[in-house]
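Take a look at this one chain, the form predicted on its own, written out in structure tokens.
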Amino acid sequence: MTTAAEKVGAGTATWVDDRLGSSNFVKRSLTKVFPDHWSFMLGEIALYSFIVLLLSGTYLTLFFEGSSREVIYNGAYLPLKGIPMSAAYESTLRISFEVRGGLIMRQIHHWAALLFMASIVVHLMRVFFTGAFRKPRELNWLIGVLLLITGLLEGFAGYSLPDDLLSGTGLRIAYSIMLSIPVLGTWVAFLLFGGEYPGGQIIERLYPVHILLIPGLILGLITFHMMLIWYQKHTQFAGPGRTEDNVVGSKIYPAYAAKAGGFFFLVFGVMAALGGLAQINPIWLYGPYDPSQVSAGSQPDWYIGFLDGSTRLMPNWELRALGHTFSPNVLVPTQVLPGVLFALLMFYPFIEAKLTGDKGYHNLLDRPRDKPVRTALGVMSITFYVVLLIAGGNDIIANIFHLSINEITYTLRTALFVLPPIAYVITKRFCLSLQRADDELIHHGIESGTIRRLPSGEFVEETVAVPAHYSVLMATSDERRAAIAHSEHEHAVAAALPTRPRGFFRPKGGVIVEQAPADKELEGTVD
């Protein structure tokens, strides 16, 4: 018997569906298929970290005062009692020592920021090495790079807000970077800082940027990113039954939703554990910012470290012309170099497509070994970045190992130009060797352990054919992989389609396959 509540619910649903046509959208959404592979979870970590950042940041916003106004501290932390400081620093101390749950929220927020940036970087690496940026997903690659850049800006604004001695040192460096801009540098620095350093407005201006402007941009980029994934569908690795025109995996409901929900709480649990057990950014030890002081051994968060390293490796060059002093020793490593690196990163999909003449749609992913040049370029870039990151801590390395900081700097300068090409050559040769090994297995089979004696008296070991699943994975050319996958797919469709709804079939193992429509205009839109 239908209850009154059920009647009201059904009537409301019908009213909404008549106006929005939502039932078809919900039906299509619930049958959406996502491939099962651990590497796809990297993007989810970034999404879940951002959710934690929003939640913890909202809590901190209730107690933080983003102001440079000078106050006298009279809080619970006795070593700083009676010390003049900014209201921003005083409110951060209050959050850490007096607000219930304030310190753990601060630390969860900071750890979530580090994990957010790390997951974006690793996710971009996965997309790059597997070729998931190719047509038709160039736009999503651009969004990913923009997320990385906005994440860098958001992180810098965030750790500058407490106005402690460490963050103040970072602001001093940022001010110097602005001054290095030819002709306009002084105007830009005065505009943002509200006058000669340290100014009096930078905290007040960074605060709304950190809690409103950049988070809004990141949220919009993530939303657009998810919409494109939803429309284009996921990429997938080659395998039996997988073609350029389908997606093999789990339905979003209930299988994928259950896994995603559990993974979110796992990620949140890790960040909560780090926030409660691993101390990070103890600003009370640094003290309030004083422009006349610099904290010893100051280091930025890891994602800014490469800029610190590039500045330390740059020779101390200055140019004087037309009554002006130009500082390429600051301008080149902090603005020109990252500008070039991010430009190459953003436009790499178009550069590769132009150089290779590849204009086709790609929904099957590459193994890194199958694209040795791309993989070698990626490893070379990572090597370049790691050298810069190490250079950002050259003073710490010199102090710990009792080495000359000048010798370390000269060594890293040499390594910056020598190690990346070496990494390129080694990686490319390694990929080609793996390709030959796979080709040997495909053509000659796997050693069976059975020894047979030939009529000539020679002893040979018999081999068995590589299973079809591994043959697909080890195919070194797009044509061979597509041919194997197509034959496997046709066999599976013929066996399973008669007993399944149109557009779906369930091969052995209970895995769902979503078939693309036969319309030519939708060709290549399946991820």
Contents of the next structure:
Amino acid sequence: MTTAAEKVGAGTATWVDDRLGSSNFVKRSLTKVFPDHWSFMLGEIALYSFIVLLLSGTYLTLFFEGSSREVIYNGAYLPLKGIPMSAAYESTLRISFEVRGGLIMRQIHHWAALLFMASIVVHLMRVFFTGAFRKPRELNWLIGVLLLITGLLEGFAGYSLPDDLLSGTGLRIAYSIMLSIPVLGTWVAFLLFGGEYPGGQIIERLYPVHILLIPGLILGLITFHMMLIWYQKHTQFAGPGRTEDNVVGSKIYPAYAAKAGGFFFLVFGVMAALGGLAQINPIWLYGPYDPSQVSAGSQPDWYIGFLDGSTRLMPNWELRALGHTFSPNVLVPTQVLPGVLFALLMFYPFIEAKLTGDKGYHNLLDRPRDKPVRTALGVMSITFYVVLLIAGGNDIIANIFHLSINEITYTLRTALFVLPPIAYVITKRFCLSLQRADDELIHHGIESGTIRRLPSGEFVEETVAVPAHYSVLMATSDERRAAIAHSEHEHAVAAALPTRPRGFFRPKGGVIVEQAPADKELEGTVD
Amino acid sequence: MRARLSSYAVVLLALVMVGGLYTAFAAPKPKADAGTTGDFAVSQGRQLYLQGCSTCHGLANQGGAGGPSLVGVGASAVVFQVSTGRMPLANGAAQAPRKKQKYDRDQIDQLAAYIQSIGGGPTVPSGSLSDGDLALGGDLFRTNCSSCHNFAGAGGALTRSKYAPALKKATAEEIYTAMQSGPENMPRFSDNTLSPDEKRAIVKYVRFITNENKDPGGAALGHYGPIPEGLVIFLVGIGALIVVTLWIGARA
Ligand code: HEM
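Take the protein just shown as the form predicted on its own and give its structure as the form predicted together with protoporphyrin IX containing FE (HEM).
Everything in the complex follows now, all chains and molecules, and the chain you saw is the first one.
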């Protein structure tokens, strides 16, 4: 007996088959395997917040007017009644106070933007510390960095659209940054702004850039990013049955799809909760942009904060020569510094390969402790970045903790150069001692807590062999592999895949080993 | 010493004259209140001054090691300083902090009347101080005040441990008198800079954003702008999601 539903299902399948030929592609795709590790879901957060950005942003375009035409406000928010403002600002007020669901959409959109950038950065750190950027995945690392940069620009464009006091303050800074470019500065700034600041054109220009140009670019980059993951397959940590040439994990369908689908709703839930409960960018309090006004505590969104910080830390040097003013006080922290930082970030995979001479393919991930220099470099860079980020909020810190803003600045100037090397040394030592602890575990086993007294009167502690799945994880060098192999628990190492209870996100059918010849797979020709 | 004596004499003379004038004009009025205006107030105020303020401001208001001369600062400066608890000053912080009031309302008025009597200066206007034009007040606030006090009156840091305080606790009268007297690093906004109507408008707006405004978007995050927003996205947003990924990962 087949039910009606089954008949319809089978019918549809045949219908699709008849038109799309054999269902090989679909079948192959659905049985593809994706490895399980919590840190592989960080990139997904970025993907899902981008989807939320597209959806909420589209809703906003229905009501937003990207125009700097001047209007007199006569809307629902009384404290601004009769105040002249741009149509862009007025329409953002209307979205906030009159459009149904407008405020929560604006807030979800802005929180999603912050989450998008935050998850990109956290995802990038995962890729960095596990060495997932190594050959053959350097290209995808490059795309990732491009996504970070385009996200930054997109966020800045969005932040500028509502044309409130904070937007305008940000744009004015962007304008002076452009002016500081030697020789070309004035020309570039006039070109982009359509004249002397504020130019009266910038909202009109940023709007299509924000809703079409950059989102399109990001969408393209994301697609390319995903395709490369598809063809190169996901990396995995070492583990029982996991090699450079296979992927152990759950099938895309149904296990992984169920998991990812559930996760999407959790990510969306966090954004919706923030959008509903926490106020973000209250533009009605900032007021419309007016060049004669500026508020205390004017800050960019967090992802631009490191540039604000570097500007605040930079001594105020200016040179006049040959009838030109050169402004290293603006140029260095806002252009030279990010230029160098992003270049280093982009080319890191190639730099590392060059320095280590490692030209091999890598599908198994590193544990951060096993690459002390890389890990230490990473922590060093994060320290540098965090000092800049803190400097961007020096006035808020001074205000909340009643400290002297001058002293905070002097302290952070020192910290910017002193803390990163310290972080490097500490991290490296920490990695080495973790390695040593691992070695000890491999050689001696886990202390069981049971003390036995030998007939001779000597006390010894009994040890237990390291569980198989853990010792395989530690088998990162030939030397260690040998030690493990020689340990008396040789059999445990080669033991079968772990069998653990399945949960909500992991329906039956769980662990699959996808075997593929390494060479073919890495050329991206096989699937 | 002679200079001191003569300054006493001048002040005494001025006091007598002002007092005399005051009685001449104020005599027909019935004395209804608890002695916060008029001669009585001035003499009560002088007593309070000699006990509580003269150590720093000088026995004859000439100023001294501890504080500036109060001649000409006007009643409004006294009302501001004493009702926000800044005066009498306690210790040498970078800036006089807002404290618990040390004098009651009548005493404040008496002190004010006394200081007013010795050199004139701005006085607190009568009538409601918070019936101004809200939107005008907002615009003026953003132009004149938000650069120090922040867009929502949440306060801001100035150089060297000085700060513009949050405005939530300030009463309408304190906001008005702060503008009139310009305490410490705050500029004075005379009636030529901001007319009384404009000051009232600002008072109305400050009270609105600090006390009446119900943030329609939810938790205000201190009204400090993008910095707390960034903290929230990492601590709450990314934090919660990493916990979720760990949970999902642990079940895999
Ligand atoms: C990577 C993707 C994106 C980022 C990082 C981003 C970021 C932002 C930010 C920070 C704002 C200021 C919001 C506010 O507080 O008012 C904004 C505004 C806006 N965004 Fe986006 N956005 C993205 C994608 C999009 C897309 C795809 C659309 C449309 C299809 C869109 C439409 C808008 C509109 C219309 C506004 C102005 C309306 C308003 O401010 O309320 N955005 N965006």
